[in-house]
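In structure tokens, one chain follows: the form predicted on its own.
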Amino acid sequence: MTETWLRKHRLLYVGATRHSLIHAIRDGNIDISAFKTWLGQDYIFVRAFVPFIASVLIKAWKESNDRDNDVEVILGGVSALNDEISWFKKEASKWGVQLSNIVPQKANQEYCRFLESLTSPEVEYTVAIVAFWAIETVYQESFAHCLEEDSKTAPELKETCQRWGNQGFAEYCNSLRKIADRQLENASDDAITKAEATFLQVLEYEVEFWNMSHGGT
């Protein structure tokens, strides 16, 4: 099924995948306040992705079976995040932005309103674990473009691109898919219906993240 809206949302997907700044990012001639925007902004999408994860792990504990390890697959990304965090931290230092004076713009409120709908015990864990993947595959996914090998990315934003780049985090979002897959495959209409409107929710807001750091709101 993943495949299939891949294909069939191809243009929205590759907008959030190879939006500009990322490919301003890969030809290493990015606005650095537009990193730094990105940076403030982002984490303070993450803090707001905490408690997501924590509902997808809490819907996954009640309807998936033990031997899909659906669980410590999320479990994984849930220990991955106090990392995650405090490398924010660390970067913030590292570029003179000063967290605690970011301020929330438009697309990032929207977009952690829509994650905090997602926690409610109403939706069903097949559509929340599409929104999980969606939203990892993104990062993963655009990321990695800038480590390919013809990228000129500059070696100070190497480290960035190789957090959600990287092989590790591709085969993490590889197990999220399959997840979503198999959920998926034994959905009902209505279930696969609201699960492929989140996943096109989630590129779209994915992009709006994105304009946000060139000066958009």
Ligand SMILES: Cc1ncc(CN)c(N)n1
The other form holds:
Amino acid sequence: MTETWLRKHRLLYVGATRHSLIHAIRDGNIDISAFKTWLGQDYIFVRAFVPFIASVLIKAWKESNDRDNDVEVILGGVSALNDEISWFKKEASKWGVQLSNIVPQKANQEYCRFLESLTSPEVEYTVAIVAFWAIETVYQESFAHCLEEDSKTAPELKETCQRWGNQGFAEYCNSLRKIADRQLENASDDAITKAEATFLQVLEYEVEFWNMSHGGT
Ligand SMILES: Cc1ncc(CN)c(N)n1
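Having seen the form predicted on its own, I'd like the form predicted together with the ligand now, please.
All chains and molecules follow, beginning with the one already shown.
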């Protein structure tokens, strides 16, 4: 199912994973103030991501089978997020970004509100895991692009790209995708429709999120 969606919504997916900010990092001509804006805004986002992951974990614990390993995969995500939060603090101090002074921009507020809406117990596990897979995968695909052989990513931004572009993170995204596909195989038509709409919303929010660093709201 996810393969069909990726094909059907290719344009939007490419828009989210090959944004001009990613091209600028990859081509070595990123405006550092855009990078700093992204850094501060993403710190706010990852903090809002914590209750979202916790809600997916609860849904997995209630609805998945022990032998399917869903809880372990999601716990891996919790651990990655814990590292991510520490990394943001370290990286912010390296670039002189004051995290306590950051005001969330409109696109970020809306994305965080969307995440919060997905934490509701009424949102099915299938829908939540699709959102989770899509959110993580956009970053994986985007930053992995900046590490390809012909990229000209500046050395001081390589660590940022490694954080999401590394092989371990790719394998974790793949595990999330397998869970999403397994859930979708057994889902009702209504849940599939909702999950596809959620997938599209994630891609749209991700594009808007990148846009903030170019002076978007
Ligand atoms: C906006 C956004 N999307 C995804 C990720 C990856 N956890 C992130 N840190 N920020």
